[in-house]
Amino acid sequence: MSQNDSVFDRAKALFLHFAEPLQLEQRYAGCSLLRRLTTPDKTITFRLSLQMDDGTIKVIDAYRVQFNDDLGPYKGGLRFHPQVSLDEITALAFWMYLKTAVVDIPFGGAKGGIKIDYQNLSAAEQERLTKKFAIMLTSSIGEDTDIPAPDVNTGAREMAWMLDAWRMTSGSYHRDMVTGKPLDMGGSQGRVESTGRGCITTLAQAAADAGIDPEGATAAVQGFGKVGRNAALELVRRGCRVIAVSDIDGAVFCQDGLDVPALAEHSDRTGSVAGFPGGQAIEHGGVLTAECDFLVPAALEDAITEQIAPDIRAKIIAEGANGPTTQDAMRILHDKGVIVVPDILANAGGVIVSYFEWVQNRQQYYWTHEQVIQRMTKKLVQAYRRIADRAGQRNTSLRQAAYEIAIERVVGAMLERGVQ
């Protein structure tokens, strides 16, 4: 696949790659599986009118793809953000559910998104454009048919906004409609830094399969948003140096290892890890390539390209953005003997403390942190032990394990529905 092809032909030529070992055609004859497997079920496009400060018009584009729901209601995340595209939007949805069904949780995959420079606009802006966005999406989205959460600029706030359109709209209160929200408003305990942390959860699963304590050992973090900033920080409660770390805006570097505590402090007051006193500045790449034990790409799709795997020099690769590595870049990271444990399982984290959430909200009955915390990581780590055990017996990679395991889930529960 080319770098010119859009993203969801390349996440799509990677599942019909990583699903051929099941030869599905070839066992269920006549049910055009693939295709199903590959076609979303429903892709929404709408105009949204935003009246700004100023009195003028903007005309915006947004998005609702509702890829699968074999395994459950829709559940996805929503990006506000000036490179959102609806073949962006698609492809996120199609790795929603394979990443729902890797970890076992009963919810299939959709994504949402608005094309809008979202962090220029003034909060009254925000809020209208937020609200008017859920209301659209209104005969669309329920609890029991596909539930938002935040995503690249969303976060409590969104979610909190999109409940209460819904509440002005419906009559009715029903928080388990979207997640991620405030806590006092039905939101779960630790779902702020749950895909950070679950990413770090995995990863030492690696690495103690690998031989590698993370107590002394060195990490780089690309991207320093919720997921870059939460695993770096857990990283450090794990013992960890981290040496390295890059935001959209510069990237810093100190071989005895950040204080990230301090770095988050700075990131917070300045918009930027660039110009951080405690460590050098470097040049984006520089973080990919550092000499270390732990890579966690946590920025946006294709970070990790064929030009640059080759001087990447991590042993281990845990993906915390959806998405990082291309397929030739994965190729070659493979023949190097970098073990890389793959998006739809090292940032899954966020999602299952989204369904913790849901139940938590029908059941109208909170859990403790450490409750969360506890439940999250369990669900983790016998996620990958399935996945580690099945590459180990089959000798592939833990991504052709965790898709297989993926892709049988999702088609034995489509067998059981009959034909849609």
Ligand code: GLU
Second form
Amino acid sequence: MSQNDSVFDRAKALFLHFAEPLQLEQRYAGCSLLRRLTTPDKTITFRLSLQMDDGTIKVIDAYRVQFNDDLGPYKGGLRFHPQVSLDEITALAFWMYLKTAVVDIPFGGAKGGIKIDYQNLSAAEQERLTKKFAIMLTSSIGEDTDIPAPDVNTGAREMAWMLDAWRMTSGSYHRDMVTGKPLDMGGSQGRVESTGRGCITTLAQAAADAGIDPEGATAAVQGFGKVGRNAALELVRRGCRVIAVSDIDGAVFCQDGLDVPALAEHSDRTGSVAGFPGGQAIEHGGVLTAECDFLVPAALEDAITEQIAPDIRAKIIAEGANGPTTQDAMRILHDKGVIVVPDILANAGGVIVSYFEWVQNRQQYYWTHEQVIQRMTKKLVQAYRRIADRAGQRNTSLRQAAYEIAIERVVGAMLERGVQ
Ligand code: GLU
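Now the other one: the form predicted in complex with ligand GLU, given that the block above is the form predicted on its own.
Up next: the whole complex, starting with the chain shown before.
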């Protein structure tokens, strides 16, 4: 890993590296574009006091970073995790506006989080915490200003609680204030599986360009949360053998291909992929370095470091997580000829379907599952094609091309907007 352990500083350095060929400072002298593009618009930091079931009060740090809204209202998920920090949330908000720009949806980027071991709270504590967080954010959030969604450890249940908190305080329904809701509260078909499924949609495009048929190919998936599990299920749907899967508690391997639906059922029942009888236990790192065609890192940041990158044997990596590859590791993978579908494209299926959910809420007219998946696929394929064509023309990586497209879009809006 790099000497600098600020995720945001590293994200910024990477951004500046990819922005270099665009020569923004030279082309738009005096506009301070790079500074504006790498500084969050607004950072909200607050303290939450949570009453625990035993009556004691816990003091908790919470954040919402609104990074950029040049292309539309701020948009981005909420992460409830012990590792959350303002630094991490800022980096995630930064990536979020690049993601919405690269897939061409009318949103900016934001991210929120609570630093808490959320999974070890009782359900009542979780509900109190989530509703308090929603209420604290009321004046900063809204269907035309900033629209939260799920991220690590949050899902439809938390989004329903947030909507309920706002309904109780404002006295009216604004379903479009938050996306990733349960279906009967205005959620969209396909939202739960969208990130994982979309990740494999982009992977399949890259595989087709590389002449690899997913049917009969092999894959490894790191992480078995919402993203990893749906990515694994989609790989199986496309005839791929998923030979290795890990989560925080363990890793399993089966050369003939794991029975992924059975693994999902095992993980639901026991809380982990560990101990799955249909595979052999392996070391965590073994998933990233497994001999296979495709690798999907779908856990947290910095999973693929310069230490592990030389041992990666996959031909194509699709980044289901945000920021799973360090900059040094990127260089190593590039030199090895590994194709990497970058996070801002590979995991954009979630926010694309969030956008569709917001549209459906505003229309009060709901689409079928098939329509949602079809429209998400179309958006991702279009974005992939633009990125791959640009990368091909300029002989650069997909990530370089994706950053350039995203930056150009946001800069276009920034300049059109004027400065008065
Ligand atoms: N948390 C997801 C992401 O990182 C989804 C955000 C959203 O739907 O707004 O892309």
